[in-house]
Amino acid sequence: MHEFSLAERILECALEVSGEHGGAAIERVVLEIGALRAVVPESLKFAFEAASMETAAEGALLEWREIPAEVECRSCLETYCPQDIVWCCPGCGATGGRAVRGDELIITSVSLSDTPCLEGAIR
């Protein structure tokens, strides 16, 4: 379950933003997660909730948008969205390729409350 390490890193970044703004409570963290990251949303949400307990992010919403995978064929250089676990170019039939999109995990925004969280709640 790599979601817990992802959640910890996301939390670390969000807490850094909170710290830069006087320790404001974190209300929402919005992500873009590539389909190739193989993240289980429920597991990520659970891990984030567990990791954020007793921090400025406790109770914060974790939202995300999935970015579809996009692959470039190494034979004919056509770019396509794979429909299966085995990447097969619809143009030439070659298998495999190079991922050009869908491997990202980006924090697009961190929303903060106007009210600072209690002292000591920022890790």
The other form holds:
Amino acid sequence: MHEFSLAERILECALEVSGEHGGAAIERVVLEIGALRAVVPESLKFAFEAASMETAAEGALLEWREIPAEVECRSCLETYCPQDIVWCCPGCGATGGRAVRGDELIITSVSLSDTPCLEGAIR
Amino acid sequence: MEINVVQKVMKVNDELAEAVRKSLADAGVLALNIMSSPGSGKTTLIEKTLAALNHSIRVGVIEGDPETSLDAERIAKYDVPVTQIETAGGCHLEANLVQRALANFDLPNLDLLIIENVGNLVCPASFDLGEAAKVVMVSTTEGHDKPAKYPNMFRKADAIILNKVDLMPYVDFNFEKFRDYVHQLNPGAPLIDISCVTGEGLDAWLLWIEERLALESAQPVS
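Mind sharing the form predicted together with the partner chain? What's above is the form predicted alone.
Next comes the full complex, this chain leading.
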């Protein structure tokens, strides 16, 4: 359940943004999650909700966009979207390769309330 | 008010991992991150490695477990510096834990640092610890389908060890299928078959370590 430690990191980033804006309450955090990140978004959402209790992010929505995997073939250097756990180049048939997309775990935006959150609610 | 941030969630871990990597490189230490399921034989492999090296290479060991210092106690018998990291239930090591543990070692007096990750074939693959190479171990008693079920871990490995080959005749393990999965997922990683009980294949493992050590010492120190 590495989602719990990832949720802690996401919360820290979001609280930092809130802190830079006077401790405003966090309404929404938007992520990009790569298909190769081995993150279960629903677990991450659950962990984030638990971690954010009694902070400026309590009740905030965690939303995400999934980024598909893209692999560069180790043989012919073509890039392709793998269709299976075995990365097999549709051009030359070579297996394996280097992931060029799909390993993302990025916070793209944090939405803050115009009204500041209650005093003491920033962790 | 929507604020665009674009922050890598792993940024803090990755920065600490880079700091660990630099500390190790400056001291000329090769760090190996050994990952597997619980019970596949990581600690035993480390014990056999220490016994075979017999202090010809200066080795330090970091042991990661959710609880207890049982593994560190086993390793300490080989008279090498060892630090146990207890993750308090955590399912993987992170770079900050390794960085903290490094303070317990006299790095310039080490050649090799073996990091035994928490037994788990999922989470450890997601966290860079600042190691030079990732080693994934699987044992015949776990079944030949582990690479197919946990591809992320096997794709990221620099070497893959199959342990308990002495038990192959007694368990349902199809070596050809296993080898095919491994080669399809990670054609570049060597597959080293070993038995920590009979000692079969340990030479190949030690040779791989020697090659990595030679590679490490050939790298210019930044």
